[in-house]
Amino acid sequence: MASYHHGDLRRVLLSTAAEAIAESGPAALSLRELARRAGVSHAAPAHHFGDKAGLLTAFATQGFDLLADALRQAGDDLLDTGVAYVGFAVRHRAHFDVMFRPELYRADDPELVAARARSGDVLREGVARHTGREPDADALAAWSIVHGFATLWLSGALPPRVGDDPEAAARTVIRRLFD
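Structure for the chain I just gave, only that chain, in the form predicted in complex with a further copy of the same chain, please.
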(Lines of atoms letter the chains of each structure in order from A and count residues from 1; the text may use other names and numbers.)
(Lines give C-alpha, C1' and ligand atoms only; values in the text may rest on other atoms or scores of the structure.)
Protein backbone atom coordinates (compact mmCIF):
# COMPACT_ATOMS: atom_id res chain seq x y z
CA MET A 1 0.00 0.00 0.00
CA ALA A 2 0.93 3.64 0.17
CA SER A 3 1.67 3.36 -3.52
CA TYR A 4 -0.95 4.23 -6.06
CA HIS A 5 -4.55 4.80 -5.05
CA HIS A 6 -4.13 6.05 -1.58
CA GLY A 7 -7.90 6.34 -1.58
CA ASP A 8 -8.25 8.67 1.32
CA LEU A 9 -5.82 11.30 0.15
CA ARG A 10 -8.22 14.19 -0.14
CA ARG A 11 -9.41 13.82 3.44
CA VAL A 12 -5.89 13.24 4.75
CA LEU A 13 -4.58 16.32 2.98
CA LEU A 14 -7.31 18.48 4.46
CA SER A 15 -6.61 17.33 7.99
CA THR A 16 -2.86 17.62 7.46
CA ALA A 17 -3.45 21.15 6.21
CA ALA A 18 -5.31 21.91 9.43
CA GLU A 19 -2.26 20.88 11.46
CA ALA A 20 0.19 22.79 9.29
CA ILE A 21 -1.89 25.97 9.28
CA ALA A 22 -2.47 25.78 13.02
CA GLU A 23 1.29 25.60 13.43
CA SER A 24 2.43 28.45 11.24
CA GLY A 25 -0.52 30.13 9.58
CA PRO A 26 -2.00 29.89 6.10
CA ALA A 27 0.73 32.02 4.55
CA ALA A 28 3.39 29.43 5.34
CA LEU A 29 1.36 26.53 3.96
CA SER A 30 3.27 24.47 1.39
CA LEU A 31 1.61 21.92 -0.85
CA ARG A 32 4.84 19.99 -1.09
CA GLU A 33 5.14 19.87 2.67
CA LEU A 34 1.61 18.51 2.89
CA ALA A 35 2.47 15.87 0.32
CA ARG A 36 5.56 14.93 2.31
CA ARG A 37 3.59 14.56 5.53
CA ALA A 38 1.00 12.45 3.74
CA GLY A 39 3.70 10.30 2.15
CA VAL A 40 2.75 11.02 -1.44
CA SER A 41 4.47 12.71 -4.35
CA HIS A 42 4.75 16.47 -4.54
CA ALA A 43 2.16 16.72 -7.29
CA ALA A 44 -0.52 14.56 -5.70
CA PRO A 45 -2.32 17.44 -3.97
CA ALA A 46 -2.73 19.26 -7.26
CA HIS A 47 -4.75 16.39 -8.63
CA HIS A 48 -7.40 16.72 -5.92
CA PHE A 49 -7.50 20.48 -5.55
CA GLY A 50 -6.08 21.90 -8.75
CA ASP A 51 -3.88 24.41 -6.98
CA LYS A 52 -3.24 25.98 -3.61
CA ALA A 53 -6.31 28.20 -3.85
CA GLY A 54 -8.36 25.11 -4.61
CA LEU A 55 -7.17 23.37 -1.48
CA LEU A 56 -7.92 26.40 0.65
CA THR A 57 -11.34 26.73 -0.96
CA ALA A 58 -12.17 23.18 0.10
CA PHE A 59 -10.67 23.87 3.51
CA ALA A 60 -12.74 27.01 4.03
CA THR A 61 -15.88 25.19 2.88
CA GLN A 62 -15.26 22.48 5.44
CA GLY A 63 -14.77 25.24 8.00
CA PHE A 64 -18.11 26.91 7.31
CA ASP A 65 -19.86 23.57 7.63
CA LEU A 66 -18.11 22.84 10.92
CA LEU A 67 -19.11 26.30 12.16
CA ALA A 68 -22.75 25.74 11.25
CA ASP A 69 -22.68 22.46 13.17
CA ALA A 70 -21.04 24.01 16.21
CA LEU A 71 -23.57 26.85 16.32
CA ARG A 72 -26.51 24.48 15.96
CA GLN A 73 -25.26 22.28 18.79
CA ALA A 74 -25.06 25.30 21.07
CA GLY A 75 -28.82 25.34 21.48
CA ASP A 76 -31.37 28.14 21.43
CA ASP A 77 -29.80 30.67 23.75
CA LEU A 78 -28.09 33.48 21.88
CA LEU A 79 -25.43 33.89 24.52
CA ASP A 80 -24.50 30.24 24.17
CA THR A 81 -24.42 30.62 20.41
CA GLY A 82 -21.97 33.49 20.76
CA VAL A 83 -19.77 31.51 23.10
CA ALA A 84 -19.90 28.60 20.66
CA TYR A 85 -18.72 30.92 17.89
CA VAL A 86 -15.66 31.81 19.93
CA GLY A 87 -15.20 28.19 20.91
CA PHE A 88 -15.20 27.18 17.27
CA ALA A 89 -12.58 29.80 16.43
CA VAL A 90 -10.30 28.53 19.19
CA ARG A 91 -10.84 24.83 18.58
CA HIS A 92 -10.67 25.07 14.79
CA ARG A 93 -8.19 27.85 14.60
CA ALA A 94 -6.81 26.83 11.22
CA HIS A 95 -10.23 26.79 9.58
CA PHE A 96 -11.21 30.08 11.18
CA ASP A 97 -7.95 31.65 10.03
CA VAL A 98 -8.68 30.79 6.41
CA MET A 99 -12.46 31.29 6.27
CA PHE A 100 -12.36 35.05 6.63
CA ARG A 101 -9.43 35.60 4.31
CA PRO A 102 -11.09 35.31 0.90
CA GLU A 103 -8.01 36.46 -0.98
CA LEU A 104 -6.54 33.04 -0.19
CA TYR A 105 -9.25 31.03 -1.93
CA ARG A 106 -11.97 31.23 -4.57
CA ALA A 107 -14.74 33.07 -2.79
CA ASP A 108 -17.18 32.48 -5.63
CA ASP A 109 -16.94 28.71 -5.53
CA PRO A 110 -20.53 27.35 -5.42
CA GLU A 111 -19.94 24.83 -2.64
CA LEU A 112 -18.20 27.44 -0.54
CA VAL A 113 -20.94 29.99 -1.09
CA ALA A 114 -23.51 27.42 0.00
CA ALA A 115 -21.62 26.44 3.13
CA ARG A 116 -21.06 30.07 4.08
CA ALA A 117 -24.76 30.75 3.64
CA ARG A 118 -25.63 27.78 5.88
CA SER A 119 -23.56 29.06 8.78
CA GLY A 120 -24.82 32.59 8.25
CA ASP A 121 -28.41 31.33 8.46
CA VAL A 122 -27.82 29.59 11.78
CA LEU A 123 -26.38 32.76 13.24
CA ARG A 124 -29.21 34.94 11.98
CA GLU A 125 -31.87 32.54 13.26
CA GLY A 126 -30.30 32.68 16.70
CA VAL A 127 -30.47 36.45 16.76
CA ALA A 128 -34.04 36.50 15.42
CA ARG A 129 -35.15 34.11 18.18
CA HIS A 130 -33.63 36.41 20.76
CA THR A 131 -34.83 39.81 19.62
CA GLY A 132 -38.13 38.72 18.16
CA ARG A 133 -37.77 41.06 15.21
CA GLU A 134 -35.84 40.92 12.00
CA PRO A 135 -32.10 40.75 12.65
CA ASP A 136 -30.09 43.24 10.60
CA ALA A 137 -28.44 45.65 13.00
CA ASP A 138 -28.79 43.33 15.98
CA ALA A 139 -27.35 40.37 14.13
CA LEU A 140 -24.54 42.50 12.79
CA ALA A 141 -23.69 43.77 16.27
CA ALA A 142 -23.77 40.26 17.73
CA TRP A 143 -21.71 38.83 14.90
CA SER A 144 -19.22 41.69 15.17
CA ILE A 145 -18.64 41.32 18.88
CA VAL A 146 -18.07 37.56 18.83
CA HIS A 147 -16.03 37.70 15.66
CA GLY A 148 -13.96 40.54 16.99
CA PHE A 149 -13.31 38.86 20.29
CA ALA A 150 -12.35 35.61 18.59
CA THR A 151 -10.02 37.39 16.18
CA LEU A 152 -8.34 39.41 18.91
CA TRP A 153 -7.94 36.33 21.05
CA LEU A 154 -6.33 34.36 18.26
CA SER A 155 -4.04 37.22 17.29
CA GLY A 156 -2.65 37.30 20.82
CA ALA A 157 -3.33 41.02 21.00
CA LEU A 158 -5.31 40.79 24.23
CA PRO A 159 -3.60 41.65 27.51
CA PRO A 160 -2.82 38.71 29.83
CA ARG A 161 -5.29 39.95 32.42
CA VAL A 162 -8.13 38.66 30.22
CA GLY A 163 -7.20 35.19 31.42
CA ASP A 164 -6.70 31.93 29.62
CA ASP A 165 -10.26 30.73 29.17
CA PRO A 166 -11.54 32.27 25.94
CA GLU A 167 -15.08 31.02 26.31
CA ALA A 168 -15.50 32.37 29.83
CA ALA A 169 -14.08 35.73 28.80
CA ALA A 170 -16.30 35.76 25.74
CA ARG A 171 -19.37 35.19 27.89
CA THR A 172 -18.58 38.25 29.96
CA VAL A 173 -18.00 40.36 26.89
CA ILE A 174 -21.11 39.26 25.02
CA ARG A 175 -23.28 40.02 28.03
CA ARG A 176 -22.28 43.66 27.68
CA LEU A 177 -24.21 43.72 24.42
CA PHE A 178 -27.49 42.53 25.92
CA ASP A 179 -27.71 44.57 29.11
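For comparison with the form predicted in complex with a further copy of the same chain, produce the structure of the form predicted on its own.
Only one chain is given; partner chains and other molecules are left out.
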Protein backbone atom coordinates (compact mmCIF):
# COMPACT_ATOMS: atom_id res chain seq x y z
CA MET A 1 0.00 0.00 0.00
CA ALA A 2 1.40 3.41 -0.99
CA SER A 3 2.06 5.77 1.85
CA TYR A 4 0.91 9.35 1.81
CA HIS A 5 0.58 12.24 4.17
CA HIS A 6 -2.96 13.28 4.92
CA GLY A 7 -2.33 16.81 3.61
CA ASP A 8 -1.31 15.72 0.12
CA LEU A 9 -3.91 13.05 -0.65
CA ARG A 10 -5.54 15.24 -3.31
CA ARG A 11 -2.18 15.64 -5.07
CA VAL A 12 -1.53 11.90 -4.82
CA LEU A 13 -4.95 11.10 -6.28
CA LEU A 14 -4.46 13.53 -9.19
CA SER A 15 -0.99 12.15 -9.87
CA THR A 16 -2.31 8.60 -9.77
CA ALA A 17 -5.15 9.61 -12.09
CA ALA A 18 -2.57 10.95 -14.57
CA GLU A 19 -0.81 7.59 -14.59
CA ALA A 20 -4.05 5.64 -15.00
CA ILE A 21 -5.35 7.89 -17.78
CA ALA A 22 -2.01 7.72 -19.59
CA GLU A 23 -2.23 3.92 -19.52
CA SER A 24 -5.89 3.33 -20.33
CA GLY A 25 -7.57 6.64 -21.18
CA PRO A 26 -10.17 8.58 -19.20
CA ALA A 27 -13.08 6.25 -20.00
CA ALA A 28 -11.44 3.33 -18.17
CA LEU A 29 -10.79 5.34 -15.00
CA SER A 30 -12.92 4.58 -11.94
CA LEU A 31 -12.71 6.02 -8.45
CA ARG A 32 -12.42 2.52 -7.01
CA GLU A 33 -9.46 1.70 -9.28
CA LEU A 34 -7.91 5.07 -8.49
CA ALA A 35 -8.16 4.30 -4.76
CA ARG A 36 -6.60 0.87 -5.28
CA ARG A 37 -3.70 2.34 -7.27
CA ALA A 38 -3.14 5.09 -4.69
CA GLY A 39 -3.30 2.62 -1.80
CA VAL A 40 -6.16 4.39 -0.04
CA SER A 41 -9.68 3.43 1.00
CA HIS A 42 -12.19 3.18 -1.81
CA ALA A 43 -14.08 6.10 -0.24
CA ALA A 44 -11.10 8.51 -0.29
CA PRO A 45 -11.43 9.68 -3.92
CA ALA A 46 -15.18 10.19 -3.52
CA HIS A 47 -14.53 12.19 -0.35
CA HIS A 48 -12.21 14.56 -2.25
CA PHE A 49 -13.96 14.76 -5.64
CA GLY A 50 -17.51 13.48 -5.18
CA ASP A 51 -17.60 11.40 -8.34
CA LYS A 52 -15.66 10.71 -11.52
CA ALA A 53 -16.81 13.96 -13.13
CA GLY A 54 -15.55 15.84 -10.07
CA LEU A 55 -12.19 14.10 -10.31
CA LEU A 56 -11.88 14.86 -14.02
CA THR A 57 -12.94 18.48 -13.38
CA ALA A 58 -10.09 18.86 -10.89
CA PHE A 59 -7.75 17.04 -13.28
CA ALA A 60 -8.68 19.29 -16.23
CA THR A 61 -8.33 22.37 -14.01
CA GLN A 62 -4.84 21.23 -13.03
CA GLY A 63 -4.08 20.68 -16.72
CA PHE A 64 -5.16 24.17 -17.75
CA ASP A 65 -3.04 25.64 -14.94
CA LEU A 66 -0.03 23.58 -16.07
CA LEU A 67 -0.62 24.70 -19.66
CA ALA A 68 -0.80 28.36 -18.64
CA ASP A 69 2.49 27.96 -16.75
CA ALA A 70 4.16 26.25 -19.74
CA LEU A 71 3.01 28.97 -22.13
CA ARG A 72 4.15 31.74 -19.77
CA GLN A 73 7.56 30.12 -19.35
CA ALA A 74 8.00 30.13 -23.12
CA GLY A 75 8.44 33.90 -22.99
CA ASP A 76 7.24 36.57 -25.39
CA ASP A 77 8.05 34.82 -28.68
CA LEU A 78 4.88 33.46 -30.31
CA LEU A 79 6.78 30.67 -32.05
CA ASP A 80 8.19 29.51 -28.70
CA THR A 81 4.71 29.71 -27.20
CA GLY A 82 3.35 27.42 -29.91
CA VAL A 83 6.20 24.97 -29.43
CA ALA A 84 5.55 25.05 -25.67
CA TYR A 85 1.91 24.13 -26.32
CA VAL A 86 2.96 21.06 -28.30
CA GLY A 87 5.57 20.19 -25.66
CA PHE A 88 2.91 20.41 -22.96
CA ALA A 89 0.62 18.06 -24.91
CA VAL A 90 3.40 15.50 -25.26
CA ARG A 91 4.64 15.71 -21.66
CA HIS A 92 1.16 15.90 -20.11
CA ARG A 93 -0.77 13.69 -22.48
CA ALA A 94 -3.25 12.49 -19.87
CA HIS A 95 -4.19 16.07 -19.01
CA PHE A 96 -4.35 16.99 -22.70
CA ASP A 97 -6.63 14.00 -23.34
CA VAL A 98 -9.09 15.23 -20.71
CA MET A 99 -8.88 19.04 -20.98
CA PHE A 100 -10.49 19.30 -24.39
CA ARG A 101 -13.27 16.79 -23.76
CA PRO A 102 -15.80 18.81 -21.75
CA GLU A 103 -18.29 15.94 -21.79
CA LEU A 104 -16.01 14.26 -19.22
CA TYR A 105 -16.17 16.98 -16.57
CA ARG A 106 -18.18 19.90 -15.23
CA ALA A 107 -17.30 22.54 -17.81
CA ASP A 108 -19.07 25.27 -15.84
CA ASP A 109 -17.02 24.71 -12.67
CA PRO A 110 -15.72 28.17 -11.63
CA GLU A 111 -12.16 26.98 -10.93
CA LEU A 112 -12.01 25.18 -14.25
CA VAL A 113 -13.44 28.18 -16.13
CA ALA A 114 -10.82 30.44 -14.52
CA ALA A 115 -7.95 28.05 -15.28
CA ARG A 116 -9.08 27.64 -18.90
CA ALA A 117 -9.31 31.43 -19.24
CA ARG A 118 -5.77 31.86 -17.83
CA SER A 119 -4.29 29.52 -20.43
CA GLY A 120 -6.28 31.16 -23.22
CA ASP A 121 -5.24 34.62 -22.06
CA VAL A 122 -1.55 33.73 -22.29
CA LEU A 123 -2.00 32.62 -25.90
CA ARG A 124 -4.12 35.68 -26.82
CA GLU A 125 -1.56 38.02 -25.23
CA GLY A 126 1.23 36.40 -27.25
CA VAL A 127 -0.75 36.76 -30.46
CA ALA A 128 -1.56 40.40 -29.69
CA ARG A 129 2.13 41.17 -29.09
CA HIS A 130 3.03 39.50 -32.37
CA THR A 131 0.31 40.93 -34.61
CA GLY A 132 -0.62 44.18 -32.90
CA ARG A 133 -4.24 43.46 -33.86
CA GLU A 134 -7.34 42.35 -32.00
CA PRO A 135 -6.16 38.90 -30.95
CA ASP A 136 -9.33 36.79 -30.89
CA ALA A 137 -9.43 35.58 -34.51
CA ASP A 138 -5.64 35.29 -34.75
CA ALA A 139 -5.50 33.46 -31.40
CA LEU A 140 -8.11 31.00 -32.61
CA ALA A 141 -6.05 30.38 -35.74
CA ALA A 142 -2.84 29.92 -33.72
CA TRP A 143 -4.55 27.62 -31.21
CA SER A 144 -6.11 25.57 -34.02
CA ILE A 145 -2.72 25.03 -35.61
CA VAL A 146 -0.81 24.07 -32.46
CA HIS A 147 -3.67 22.00 -31.05
CA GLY A 148 -4.14 20.24 -34.37
CA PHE A 149 -0.44 19.52 -34.66
CA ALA A 150 -0.31 18.21 -31.08
CA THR A 151 -3.34 15.99 -31.68
CA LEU A 152 -1.90 14.63 -34.93
CA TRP A 153 1.44 13.97 -33.21
CA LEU A 154 -0.14 12.17 -30.26
CA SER A 155 -2.31 10.01 -32.50
CA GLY A 156 0.66 8.99 -34.65
CA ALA A 157 -1.02 10.37 -37.76
CA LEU A 158 1.93 12.43 -39.02
CA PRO A 159 4.16 10.97 -41.72
CA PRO A 160 7.54 9.52 -40.67
CA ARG A 161 9.42 12.28 -42.51
CA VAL A 162 8.30 14.68 -39.76
CA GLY A 163 10.88 13.03 -37.49
CA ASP A 164 10.80 11.92 -33.89
CA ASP A 165 11.16 15.25 -32.05
CA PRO A 166 7.71 16.80 -31.57
CA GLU A 167 8.99 20.22 -30.58
CA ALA A 168 11.42 20.51 -33.51
CA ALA A 169 8.72 19.33 -35.90
CA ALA A 170 6.23 21.78 -34.41
CA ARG A 171 8.74 24.62 -34.71
CA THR A 172 9.10 23.90 -38.44
CA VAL A 173 5.34 23.84 -38.99
CA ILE A 174 4.55 26.88 -36.84
CA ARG A 175 7.37 28.90 -38.42
CA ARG A 176 5.49 28.64 -41.74
CA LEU A 177 2.91 31.02 -40.28
CA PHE A 178 5.53 33.75 -40.16
CA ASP A 179 6.89 33.31 -43.70
